[in-house]
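What follows is one chain in structure tokens, specifically the form predicted on its own.
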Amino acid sequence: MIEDAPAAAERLDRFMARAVAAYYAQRPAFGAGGDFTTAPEISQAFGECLGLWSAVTWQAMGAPDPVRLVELGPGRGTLMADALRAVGQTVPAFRAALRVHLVEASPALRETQARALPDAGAAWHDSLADVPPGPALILGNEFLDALPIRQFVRRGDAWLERWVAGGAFLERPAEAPPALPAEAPDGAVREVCEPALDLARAVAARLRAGGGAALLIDYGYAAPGFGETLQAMARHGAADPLAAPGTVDLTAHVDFAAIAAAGRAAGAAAHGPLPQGLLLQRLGLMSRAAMLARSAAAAGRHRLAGEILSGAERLVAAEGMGRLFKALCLCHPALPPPPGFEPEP
């Protein structure tokens, strides 16, 4: 629970900040004994062919040695390793080059990631801004869609904003909103995440300065629009967003044409949105599943072959997380467009 919880209404987005601290802080958040399970855990996979996509990546952008190799939002640190163990294997120039730099604030993830990691010569930062300059190669996996948003609700012919008092909304005057639709139907919900564009400006900034490319890859829609979809999960299962803040994981839908349209407004070429599930049989991630699941079952582990594909199945499946997932690239406007994001022959 959040121990300081203000007496008086809060603005979503700053309820929201609080809530999400407080609850990677507090608890293990991750795999079947946490409240989700993100791709990474899913299947090994997934992170390899990250990895590889970084090393093509900086292959395409001269080989720069040293490149920073960072990560957003690192979890358990299970895509960083997968990653390096895949790249270690198969592009050695790379993995010498790459200096591994993860931005996590959680202490407590920071510790996980370092057990996970113990070789990796891995530097931890509380934001990007913290990493120091230089080339870059930037992977985020389910980070934008913790950043807190703010909501607006359309009434009458006005937009009023939504805080939080007593776990329920109510609704004030905006303060300082951003820019919004001058028509909308009443009642209406636009959702708009202001740290995760200011993200995107200093992602851009950062590779139009340095080069490289950022991939970010999260749950979200391809256009804007409007609807809230402010969530909760707890056990693996729907929890109520405003109750018990700090216990729970607390999410939204990530705007991705608004982050792309940030991007390229600070400098950098935007590729994207795709599907999930595009990206990663372009990547090759069914091919590599089939692969470790045929050597599962020629050591007799018939029932890990079995889940190794199914896993694989779900990252790209429409009905799975093929298709509400979406990955997004960011890089330096010189590069060619990226592996997985080139255009259709």
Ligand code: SAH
Given for the second form:
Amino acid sequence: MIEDAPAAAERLDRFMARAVAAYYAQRPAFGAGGDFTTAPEISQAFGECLGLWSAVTWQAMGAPDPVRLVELGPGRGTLMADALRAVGQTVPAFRAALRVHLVEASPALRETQARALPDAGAAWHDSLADVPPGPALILGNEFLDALPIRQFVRRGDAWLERWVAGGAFLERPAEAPPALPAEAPDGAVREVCEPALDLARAVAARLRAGGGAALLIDYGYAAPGFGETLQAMARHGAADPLAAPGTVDLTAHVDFAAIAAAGRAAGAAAHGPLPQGLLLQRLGLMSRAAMLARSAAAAGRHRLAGEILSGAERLVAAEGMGRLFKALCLCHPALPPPPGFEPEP
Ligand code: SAH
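Next, report the structure of the form predicted together with S-adenosyl-L-homocysteine; the form predicted on its own has already been given.
Now the complete complex, all chains and molecules, led by this one.
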């Protein structure tokens, strides 16, 4: 629980920011034994594919040396460890040119990441703005969904804003609201994630100035709409998002259209969003998983072989994480569409 929680009402985004920071500060367990699991914790092929995506994009950038490989919200450091191992084996020139930069707010998770990446020479930062300038490849998996949202509720002809007090919502006149639709059905809820839009602008400005590309993967919607998606996960099940802030994982679905538009307005090209399953298939995740499963089976580890295949299947299948999760690429406008984002022939 968050200590010293203000008794008075708190705007939802401020409540969510505090709850998320408190949750990640206590080194949450990801994976089967924790509250939720993420793609890199399900299959090593996920981080490997993203590493190779970065290497091919780096080649399209003209192979700058050095290049910053930045990860936003690296969790346990698994994605980065898998990516570095894969590119070290397959594109050693990229491995030699890259410098690892991790944007992580939680001191506890920074320690976990340092243990997962003992030889990476990683540097940690509070925000993308602190990463030194220059060409960059930026990866973020399930980062945007942790950024705090505001919720606006349509009442008659006006938009009210949701605040939190005593574990329940209350509605107040919206203060300095962002642009909201002029028409909406009574009771409709509209979510706006201002830090995600700020991040898209910062990513775009950085890529425009220094070159490079960003790959942002998360669950969310491709077209904006109405509806509330704030949710809490504890032990792989739904929990009350307002009841015990800091003890549950609080997220909201990502508005990819708004992020792409903010990135474009700040000078980047935007590709996608594509369903995660489609991107991973195009990047060869299933063949990589089949190869890993064959090695496991050859070593007599048949149960592991089965788990490798079912994990990869879960990332790709529409009824698993393949459709709800989406991938958006922001990149320098002169770059060709990056791997997996090429238009259909
Ligand atoms: N990418 C990892 C972890 C996702 S969980 C994975 O896929 O497994 C979200 C991560 O973002 C955590 O590492 C969390 O501490 C970090 N995070 C959340 N909000 C943040 C913020 N505002 N600034 C920096 N890091 C943040």
